[in-house]
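A lone chain, given as structure tokens: the form predicted on its own.
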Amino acid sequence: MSESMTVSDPSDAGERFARVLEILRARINKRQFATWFQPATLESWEGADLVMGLPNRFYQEWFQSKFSELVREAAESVARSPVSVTFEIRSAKTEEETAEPPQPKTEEPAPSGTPTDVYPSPFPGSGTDDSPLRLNELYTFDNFIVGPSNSVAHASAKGIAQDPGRAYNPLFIHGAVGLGKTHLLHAICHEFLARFPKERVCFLSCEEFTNEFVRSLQRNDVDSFRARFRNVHLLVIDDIHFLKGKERTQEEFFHTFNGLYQSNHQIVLSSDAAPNEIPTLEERLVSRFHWGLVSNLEQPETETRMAIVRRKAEIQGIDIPNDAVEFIAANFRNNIRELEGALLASKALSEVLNLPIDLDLVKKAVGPHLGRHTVNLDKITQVVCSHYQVKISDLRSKRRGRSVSLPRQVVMFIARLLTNLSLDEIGDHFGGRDHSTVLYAVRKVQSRCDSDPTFSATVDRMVDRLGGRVDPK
């Protein structure tokens, strides 16, 4: 955004978007529109960018694959200028404010395509009551490939599944997005429940396990709540760290994990970052999430990826030669889904030509990615601290002088470039700053760049460095 622009009065923001809704009220149907947009909020509406608040990742990707184009259509129908949209997660208030997500009424159907089973009911389950555990029957051991990156979290995972509430009590698993934790967290249940079919599961994500707790408050039943959540033999709770900022989830956390720890039963956890790099986390937590094991999943290596790329080709029928999956796994580096957005954008461009997979299809299909999905946070961090002779725990400190400011707003901005990253996803990366800390730094190089061709053009080599092909203009 240009020094000139000036920022939009957020009531005539919030008008402008209220007709934004209205036109698409009148382009979809009534039904599909109560069921993804009213959860949907604004976060902010400055100059030509629009941020959209969602309640879960689940919503943003629905919305970046199917409403992206719609969405900045009526924006720009609106603006009567070009509109770039974003899709946030929605920041987390606590958890007296937090409200669950609108549901679709029971009639409804669910899309076509939608991943129903992404995470289970959050109500307990053995598989063979009322309320059975809805899992991913692809998540298994079977189809987990193990590697030197994984091998230790794959071995406690199938240990504590055959062999619950004794040596890895909790199993504490982490590591970056799309590395294989919640295929983990499935093949724990779908082992489980294979030896103990009479014993009760509870698997559900954090942020679900939040949204009981309020409704429970909110009905004064907290009675009741206790009542489901201790008194399970296995507990599987995926993404732990949204526990972060919610004390009074904390507090409740903690008397739930005492009481299934006393009785024996084993706690699963996953979350992104390991327990005491986790913000705001209480110390008696992160305790107690130590008195297990803490395992790390790490990025995988060549052979590993490669031999992912072969079993997700197998399970979806796709036949694909060596040298093409050589150069999928050469290429994508980063995580899982990574290597099977690339294998189905190969198999959906040989559908599309009726031509068979081969290295020159792939490349084709993936070429236009390789720039974005080669690039991460850390890799982001050091170029940028080696051109300013900065530390990186100096980025990640509370420190504000400019020698230390400046390169953070700056490996912000690049990141923002260069990667699928939430604006929250990049705060957490230094300290746990909040999404409008890096919206600002964001802007603020962005306006730097537009008014200064020597800081622009540092900027620039940068990227070049990082394999970016972006202008930072």
Second form
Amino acid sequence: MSESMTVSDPSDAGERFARVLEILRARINKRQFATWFQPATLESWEGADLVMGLPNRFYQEWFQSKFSELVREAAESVARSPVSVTFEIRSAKTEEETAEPPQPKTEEPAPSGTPTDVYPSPFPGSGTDDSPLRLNELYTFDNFIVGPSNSVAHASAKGIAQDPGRAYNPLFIHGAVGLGKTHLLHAICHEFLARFPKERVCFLSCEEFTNEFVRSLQRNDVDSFRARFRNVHLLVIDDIHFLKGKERTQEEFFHTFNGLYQSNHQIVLSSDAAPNEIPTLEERLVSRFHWGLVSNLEQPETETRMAIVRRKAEIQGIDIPNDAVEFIAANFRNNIRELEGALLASKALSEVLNLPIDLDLVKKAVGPHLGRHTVNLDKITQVVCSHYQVKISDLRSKRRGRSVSLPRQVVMFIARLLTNLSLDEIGDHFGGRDHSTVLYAVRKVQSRCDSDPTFSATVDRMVDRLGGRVDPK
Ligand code: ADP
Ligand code: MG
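Form predicted on its own done; form predicted together with ligand ADP now:
What follows is the entire complex, opening with the chain shown before.
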């Protein structure tokens, strides 16, 4: 935890913060402490202002609503004066470094001096030592759920881990934040090392590459910076878009790239955009990135998201029923990290309330986080009617016939998915139909989604248009 502290007087603030944590550890139960406080860091504590860093907005909102008093009291008892506490979401970089689940994990770092050591050292300030390769043990191919949105990227990642330097060089994976780039990059390293344990692997973020390079310039020692990459068999650089606007580093990377490429050593890069969409990236780099394979990670489909939630739950030992998995998958569509956040928030609430995780509990846990878009029956009806080109009044009438009954069933299905409304409440909206009619509709649409991918995609698109957000009660 101390690694991420950035305080003006680290020893003093750090010590005080450690005492605050001790007090809190004594005041809440062990599992809660592990879930919530393990990932918390001290950002700063200057005067009366304590700023804590948290991994994401779930944590932030949870702390604000559940722990702010407790933390303030503990801080005041340490400071012996009033303290104002704020909870901030840590920057993406810090987040990346601590992107492990909050459960304590026993990690055996590779012993120093083995071929798995990385050059240059990813740890700021220690540019000369060998350092163990820092890989998240959970970011493996086994734990990566494959679906249409990521199957090409997954297959190419596996391909190069098995046949490095030959299949495609470089492999360039791009996609929006939270779609699994870093996970795939770690998986490549794991698999490569399992197959070629004697080979040298270097994994670092582009930011680390840049910082190391700048440091070597300051020390007037670019040669030893270059030497570090000379014997690397697999070079993996995460978030290469960080090169944008950094001409000197781009030039250096160009030489590193050429050296490795000529020796048939594998290069893997990730980026938030395709090579030609990274602004101010030199043309010669753009063209080199296209020499190999450029593959894209897309937003995962509902089934993939559900499978991911299930796998994450399994890894965390969380028991969660299907409808709750579906609810999470339906409401967090754009970023897989958010799926995990929802799962953890549910787990935490189940511990606090000492209740099993079910759909209601999940809604309670994540409901407050879903305020950005609100979905209600009217909006769902509008979207569905405009898709099927039927009149809203027809849908709400007693009319039967396929042209209205299918859209009506779809509205009921989406309403179950995206709102907290009960079957009866949904039935009321359609002229007092009873809950068994609604249940029948929901099941029917579900089974058709399962058997008819085109229909399923259509429903997905409507859910997408609705923003996939619930209207919290
Ligand atoms: P990115 O680097 O693209 O921002 P990450 O690799 O950090 O995204 O992924 C964010 C989270 O989502 C990680 O916890 C990762 O394990 C998880 N994740 C992403 N894609 C998948 C997938 N296909 N299967 C399982 N977990 C996934
Ligand atoms: Mg990443």
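The model shown is predicted, which means the values in this text are computed figures rather than measured ones. Residue numbers count along the first chain shown, from 1. Just so we're on the same page, rigid core means the largest C-alpha set that superposes within 1.5 Å between forms.
- After fitting the core, Ser77 CA displacement of 2 Å or more between the two forms: Shift at Ser77: 2 Å or more after core fit.
- Message: Please state whether Arg396 has a C-alpha shift of 2 Å or more between the two forms, with the rigid core used for the fit.
- Response: Comparing forms between the two forms, the Arg396 CA shifts at least 2 Å.
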